[in-house]
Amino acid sequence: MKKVAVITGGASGIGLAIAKRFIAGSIKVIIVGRDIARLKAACRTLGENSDFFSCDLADLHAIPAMVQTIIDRHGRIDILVNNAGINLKKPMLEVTDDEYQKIILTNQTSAFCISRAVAGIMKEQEEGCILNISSMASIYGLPNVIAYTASKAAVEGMTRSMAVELAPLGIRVNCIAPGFIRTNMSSVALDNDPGRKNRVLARTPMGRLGKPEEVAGAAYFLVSEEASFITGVVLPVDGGNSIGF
């Protein structure tokens, strides 16, 4: 039987390279997220194993019915990537309360809502994988990213908790920090920061920028029986940058 594999954010840069891994692995994708000409653009590179679902995930509301109809089409849920997020870069002293908000909400409660209903699907299955999708971020001390910084470390302590709570039920909950990748958002903002670049390159002992289908790598590992002796952990994929000096 085909796995099934729900990705949010999966329209564009790191969820797109991981749906094309998991689909050249022969798992059934389905794509989540807020632009509908841009899911659908995706789904056509994509190809016939995959299909999307239109849902803001910060209407927490519209998540369980959003997990519903994906049972009802599709009949499973074997794998789960929270990989969908926003940023905001701010200096601390400007954030509002409501910005705050919408970050912690995007980042890691939308993720802890769809963890929740979907491993009630694979609690009956007796088996799934939930994948979340972290940040360097969350280890470093990064100035005017407050507000991603703690969602960030908040899904890396949820990753822990949902491990251990959900292992009896036969479901493995990891996690990727991505380091800094090559997508188009990170090239603006590091091609028009000469400086800024150099330093990403100086601080991470390989030399050079990730690409998103090597974070697809690392996903698609974890999320395959290779690893089925592994749960709860936080895999960096930044070419060495969090141990770089």
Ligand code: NAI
Second form
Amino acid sequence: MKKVAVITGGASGIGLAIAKRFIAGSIKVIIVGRDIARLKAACRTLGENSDFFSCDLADLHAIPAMVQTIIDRHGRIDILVNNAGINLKKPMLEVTDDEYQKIILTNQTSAFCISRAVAGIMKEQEEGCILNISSMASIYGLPNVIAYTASKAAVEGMTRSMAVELAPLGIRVNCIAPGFIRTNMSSVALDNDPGRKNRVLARTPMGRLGKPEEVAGAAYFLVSEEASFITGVVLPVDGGNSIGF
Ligand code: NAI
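Now show me the form predicted in complex with the named molecule, since the one above was the form predicted on its own.
All chains and molecules follow, beginning with the one already shown.
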């Protein structure tokens, strides 16, 4: 029987690359996002072992029903990848409370909410894997992304707390901290800010942006049996950015 993975934000960028890698590894994938046309297009690319569910994860009340519908259709959830995320690049003094809350809600609270619902199912199955996606922003002080930074630092703390609490239930919880990966999100943040882009490249020993597929390879490892004794880790996939001089 194929394993079933739910990947939030799976219609683009890193999430889509993870979906492709999982399918190549014989895992059935359900991608979750807001844009039905984009989800359908992604599923056409992914093929018959994919399905999608349209949901705005910022609407927390919709999450339990979404998880139940996935269970009704696919029978189980073995893997959850909390990948959906949004960024807001703005000086801290100009960020409104509503803007701040929206980022925290999307990047962190919704990940908690869906993890709680899915962990309940994994508890019954007596096994499962949750993989969160944080960011270099949680490691060092990146200016002009205050809410994003707070949300991603919270994702890493939540990873450790969940890992400890869910380990006795047979559930492993890990996190990938991607460095700067070439996607729409990073293009928006870097392409019109050459100073920032140069700084990123200068402190990345490998001297380039990463590819979504490079994050996907690490994701596949962390949810596989090869990682059966690994829980609670935050794995940088960053070309050395986090230790760059
Ligand atoms: P992306 O913008 O292509 O992907 C984000 C996905 O999340 C999109 O498919 C979007 O529709 C979905 N999403 C956003 N808000 C949502 C909501 N309320 N409900 C449902 N889906 C929602 O960007 P990328 O780069 O692939 O980002 C994926 C993850 O990787 C994000 O969590 C991001 O913070 C993280 N990341 C990306 C880095 C990069 O350099 N690209 C670096 C570090 C972390």
